[in-house]
Amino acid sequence: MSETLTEAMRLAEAVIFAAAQPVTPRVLASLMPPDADADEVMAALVALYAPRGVNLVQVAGGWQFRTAPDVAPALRKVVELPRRLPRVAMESLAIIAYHQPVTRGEIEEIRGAALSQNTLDLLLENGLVTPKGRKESPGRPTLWGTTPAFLAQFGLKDLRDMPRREELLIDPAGPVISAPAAAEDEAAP
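Please render the chain's structure by itself; use the form predicted together with another copy of the chain.
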């Protein structure tokens, strides 16, 4: 290998390594000694790096170093960043769990606030709730219930593993107890 070729290769690999973008043949040519043959230099470099963990590849009209495809999976690091459900979704999910099968209108009545389609979609996307038929009342609204995935997510064997509502709603000062008996009866699971 001639000295010119060796020097041209060192320059080319350094500039391709340091550049933030693929290095065009024009930039390479401007750096190389005038008597260097650019094609020869690049071919020699490609061959040099071919067996290595980093390869020299041609992309988007330029040259770039890329991690060898067979090594890349070993470097891949998956960081799990589990999402939290927004409060509205969590409340709606809890109501569905305790009052299923339950209509959207009933959920809204219990929460005392409207239930947006987004929230319902979020619960559906995560497979936590599913339609359970329709209620035989005007408009035949969809009834909602929880799924096996819901049980798995919360580590429950079945729904009876959840604390009973009476155990939860014992706060004598809270207005929950004073909720109209009719509504309570209607929504009982």
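Can you switch from the form predicted together with another copy of the chain and show the form predicted alone instead?
Keep in mind that what follows is only the chain, not its partners or any molecules around it.
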């Protein structure tokens, strides 16, 4: 391993470790020696941490250390888990994530129920949603969207990593089972 690569890895490792939020590629590039290849540096760090108790992962448009998935269950015994969001907050957050930017009225229409200010306040306090401007309609309602903290909380690089809505829908009639082609041919007059 070259001295430049080693030094760049050390710098990247230190800034990612010290940062409270995911570290963007631009920040990483600004710290690295001019002759260092950022992709090579990050690939080397990912490989270095792969077998360890923490892994280096891409989330919310940057890099962050996360507990390795295989050791996470053991940590639940000693690490206090954050409070879970109530169902109404999770439903509202999902609607915002998939329909953003969206107004409170549109959230209520999709949910089929009123949305309390307390629910929006809870999502705001947790840094999961933020105002994204105002809609050009009567009353100029606030438009809501998700934040980088939302991406980090759910381990997403960006919004394109969310499951497609179609993948989340369950057919209430159950799976469709079709007859084999030969049986259909025999039944034909």
